[in-house]
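Below you'll find only one chain, the form predicted on its own, shown as structure tokens.
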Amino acid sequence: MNSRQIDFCEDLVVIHDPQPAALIQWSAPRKGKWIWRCHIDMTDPNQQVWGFLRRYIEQYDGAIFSSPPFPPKVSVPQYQFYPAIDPLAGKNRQLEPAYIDSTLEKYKIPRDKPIITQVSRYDPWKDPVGVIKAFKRARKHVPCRLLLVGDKVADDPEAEAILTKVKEEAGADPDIHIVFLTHSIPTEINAFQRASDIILQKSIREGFALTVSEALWKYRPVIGGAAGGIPMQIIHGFTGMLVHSVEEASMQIRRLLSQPNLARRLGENGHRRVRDKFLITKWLKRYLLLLLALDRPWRSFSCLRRSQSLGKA
């Protein structure tokens, strides 16, 4: 159906993720260059599924992966592209303090204690239950509130069960606020992050987790699971904190709430890292380099050699 509705006459066509990968087989004759972009963690793929997908991926002119550990072996050229944020988009732009206050009032979230927030869909790999456990441990030593903000993916059969487990773990705790968004408003997500003292992304398995860059851009200290693309964004102890367990997450919450100067320094360093590495201006440069490499393949090796990868250009 998609192949009949899209002309695909552009010089460069980028197909994202596994679901539409087979479009390349339905779009002959091809007029431009085709690139497949993989946003998910491919360090340990299901071999049966990967075997099925690979026959389509290897028809492309190249493949883009989000971070170094991801790429599997394929016969087409591979490129490393970090995702990027738009600093002027509703989710990232500056907000008036009054709007932030009104958003918290709308969802009945008091500001009498430091706010710890995780923004992510209700997915087992985001470990929202682990976040609640880490919060409960930390709260024994420092006063704080927990805010879990997210939605569920329509085609995820586990989402409802995970949300149920989250509610069971939270119980009737007045310091735990679960916000389930059926339709998220970017500026409200922005407001939640800007109102937070610490932001978590305690993923067990992850793609790139651009929510980390969104939080760092807002000068917030971030505690992230050492999974997927999170270590590309968080340099432990410099732009944020990486953790491997509930216990470590709890310890870092306590540490950052007890050491505001450290928290502020992490936020400032994190903002600079996003400015240097993960803004759409850098993203545009990578795509322009990719077009050059595809248009002049006899020069692409030297171009990539100088920068090691397009992701570092």
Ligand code: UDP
Second form
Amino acid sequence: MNSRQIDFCEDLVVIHDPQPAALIQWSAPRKGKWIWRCHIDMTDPNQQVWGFLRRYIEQYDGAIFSSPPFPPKVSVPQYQFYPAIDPLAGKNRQLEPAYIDSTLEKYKIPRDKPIITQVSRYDPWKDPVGVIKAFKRARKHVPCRLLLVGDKVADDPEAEAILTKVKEEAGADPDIHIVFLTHSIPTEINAFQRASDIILQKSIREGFALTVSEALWKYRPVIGGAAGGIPMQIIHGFTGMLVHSVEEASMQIRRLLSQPNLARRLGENGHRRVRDKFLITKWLKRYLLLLLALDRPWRSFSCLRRSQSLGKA
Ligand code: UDP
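Taking the form predicted on its own as the starting point, write out the structure of the form predicted together with this ligand.
To see the whole picture, the full complex is given below, headed by that same chain.
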């Protein structure tokens, strides 16, 4: 259906993620170059699924991976592009304090205690149940509220089941606020992030985690699971805190709430890291370089191309 509706006459076509990858097979003859862009964690792919996908991926002129460590070997050139945020978009731009206040009022979230927030789909790899457990442990020692914000994503079949588990774990706890939106509004997500004292992204598996870049850009101290692209953004103890368990997450919540100077420093360093590495200007530069590299395959663009030897054996 997509191949009938789109004529793909551009010089560069970028197809994102596995779902539409097979489009390449339906679009011959191809005019421009085709690149497959992978946003998901490929450290340990299901071999059966990867074997199926690979025959499509290898028809492309190249593949871009977002997550750093060991993308699987493919016979086409591999590039590594980190995702990026737009600082002027509704999700990230400065907001009036009155708008932030009204958003929190709209969702009935009191501002009487420090707020710890995770913004993410209700997905097992985002570990929302682990977030609640970590919060409950920390709250025994420091007063705080937990805000879980997630919207309904059409291609996320597990969301309802995970949400049920999240609600069970939260019980009737008045300090835990679960916001499940049909369509989230970018400026409201921005407001939730800006109103928070700590942002959690306690992922167990992760592609890149744009939510981490968004929070760091807003000078928030971030506690992130050491998975996928999160360690690229969080240098432990310098631009945030990396954790591997519920216990570590709860310990870092206590630590950051009781050491505001440390929390502020992490936020400032985090903002600088996003400014230097994860803004759309960097992204534009890489796409322009990619166009050049595809146009002049005989030239070396070492800053762009990822060595095949980094592939998983
Ligand atoms: N997001 C949103 N509303 C929600 C949950 C997430 O707008 O209720 C946004 C979030 O701000 C981020 C993106 O969706 O921009 C999620 O990207 P990320 O890389 O963190 O995770 P993914 O969902 O792609 O695994």
